[in-house]
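There is one chain below, alone, in structure tokens, taken in the form predicted alone.
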Amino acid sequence: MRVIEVLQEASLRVYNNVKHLAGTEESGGDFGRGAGGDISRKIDIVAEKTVLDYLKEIKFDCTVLGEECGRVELSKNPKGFIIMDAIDGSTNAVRGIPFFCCSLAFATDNKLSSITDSVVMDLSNGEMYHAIKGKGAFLNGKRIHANEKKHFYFVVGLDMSGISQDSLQQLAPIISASNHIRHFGAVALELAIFARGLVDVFVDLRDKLRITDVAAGYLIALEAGGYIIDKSGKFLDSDLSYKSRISFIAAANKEFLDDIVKKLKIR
């Protein structure tokens, strides 16, 4: 079985196991803090167990890096890493806000840039995004592309939750110049809708994102033709450590990227 097929089947199983939980009292609870630092909810635990049980069932040789479970060695000779946020957008899921997903990526090495396969499953409607390095990005099997033309309605995804005053001041030129600003609460799915051309630019300068938040959406956005850089203007990359915290700027095309870099005064 190909790696992408493993990720797709795992995410489909998560969808089937948690779709009845979203928005219910049963989905919540406090199961302590996961490896990523956030409070684990029942829906998180169910989703992660679904993925881990499936990987064990098929004896997939890997090391899992999970948002809740942390590092789980499933083989003495792993082929690589499964980077898992089984429920990205847990608050949305518990509240019943229909924007949360299962985010799974496979990396051959301890680097974000070594990701070869990724899947983002929209758990509110069952839509599946996937990408294979060098082969493009897809939604339900159909090729998708980041926005290649500048629309009159310029849409910017911008996460400002808990942002510092200095970073907020840096973002002021973007905020004032944007026709529409959006933040939905699940980074992997936000990068996926960016990849299909619904959002033109996505910016997060908070230095708070973990690898598990970004990994799957990162490859999908790149394979859809998008540009992703860090806050210093370099191509986004990182090790896969839980201690790593990421900021990034994603732009659908070079024109948008140049405009955002200029507004943020990145050299």
Contents of the next structure:
Protein chains: 2
Amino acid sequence: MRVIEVLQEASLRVYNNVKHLAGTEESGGDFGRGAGGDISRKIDIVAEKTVLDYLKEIKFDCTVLGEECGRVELSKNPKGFIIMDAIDGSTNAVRGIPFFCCSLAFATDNKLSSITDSVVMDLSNGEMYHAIKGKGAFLNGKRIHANEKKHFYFVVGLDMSGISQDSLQQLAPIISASNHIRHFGAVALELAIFARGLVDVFVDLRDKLRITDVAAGYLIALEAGGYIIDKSGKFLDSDLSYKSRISFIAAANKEFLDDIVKKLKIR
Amino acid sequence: MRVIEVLQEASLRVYNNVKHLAGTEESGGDFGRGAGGDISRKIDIVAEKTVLDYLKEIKFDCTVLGEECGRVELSKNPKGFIIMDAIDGSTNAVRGIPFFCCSLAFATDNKLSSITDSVVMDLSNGEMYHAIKGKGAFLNGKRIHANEKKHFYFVVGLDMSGISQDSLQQLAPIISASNHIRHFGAVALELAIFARGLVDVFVDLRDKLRITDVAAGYLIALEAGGYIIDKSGKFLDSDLSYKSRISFIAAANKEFLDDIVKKLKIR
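Since the structure above is the form predicted alone, I would like to see how the form predicted in complex with another copy of the chain looks, so please show that one next.
Time for the whole complex; same chain goes first.
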């Protein structure tokens, strides 16, 4: 079984196990704070357990880095890391806003840039995005690309929830120049729809994202031809510690990237 | 035939006539600027024509105020006004982002507060919201209410696209205090999901919204128990001129309203 098939099967099981829960009172049950620092909701716990049970069942030799469970060693001889946010967009899921996903990535080493396989599954409708390093990004098995049209609309994803005054000031030129700002509330799925060409630029400068939020979407966005840089303008990379906090700028093509870099005054 | 049934039938016809268009190259065809000032897309034109043809077919005596067509007198003895944004969220529709709607309202007089009936139809999935003045707000025929739980999550909808520096500064305390900011890109549907309890507060201070964007969602939000005020803190009202530009704050309950008014330093 290939690694990508393991991730696909795991996310499919999550889809089947949580679809009756979204938008229900039950889904929001409070299970205390997870490793990542957020409140764990019942839907998060059910989803993580689904992935962990499956990996144990097939005896997949790995170390799991999970949003709620933290670091779990499933083997003494791990082949690599599974980076898991079994429900990204838990608030949406609990409310019943149809934008949340399962985000799973596999890395051979302790770095974002070591990710070789990833899956983001839209849990509101079962659409599956995946990417394999060097092989491209796909939606339901069909190749996808970040927006290559330079003069079409200009749709900008921005997460500003709880942002600092300084970062808000840095974003101001983008905010005032953009006619179509969007924020749907699940970064892995926002990177996936970016990879599909629905959004042209996605910016999150809050230094709040965890590796588990970003890992799977990162490879999908890159394999779809997108650019992803950090706040200093360098290609985004990070170790896989769940204490790491990430900011990034994703742009669908070089023209959009240059424009955003100029507006944000980085480099 | 009751007025609400006319609006429901018209929006159902729009749904059937545009569902094959969303996300296609064809849908984005440029038809110049509409009465509201935005570029009219093919999908906008098809949808407006659907509503106008239907109103003519049933000889509905009214004056239509449309996003693209402007003011159209369908009768010398109009019973009132149909305020139409046949596609709200055209950019999403053209891109294939599943968040756009048909927004239709009926007013007996030339004021927002004279609206007696309204329909917002989610064109991505056919869900129909409607409201009748004094009778409540409904989703697919079932009564809906704005969020009455005071201590649950706190999901804030904000439209900041192209906002001025001053308004951005006014919003800063809300932005930095909110963990869950959302913007989906179709104000009528955002008011409808607010009315359903999925979003707690929705704020748009850009002075850019037209009456056609707001009319139908306005009655649905109010009939669901929500509060809607203008920038000066007064109950929102306006004439129905398509030159009017609107800002508003919607809050699901009195506690949320008081909190937002305090943070925005209005009143």
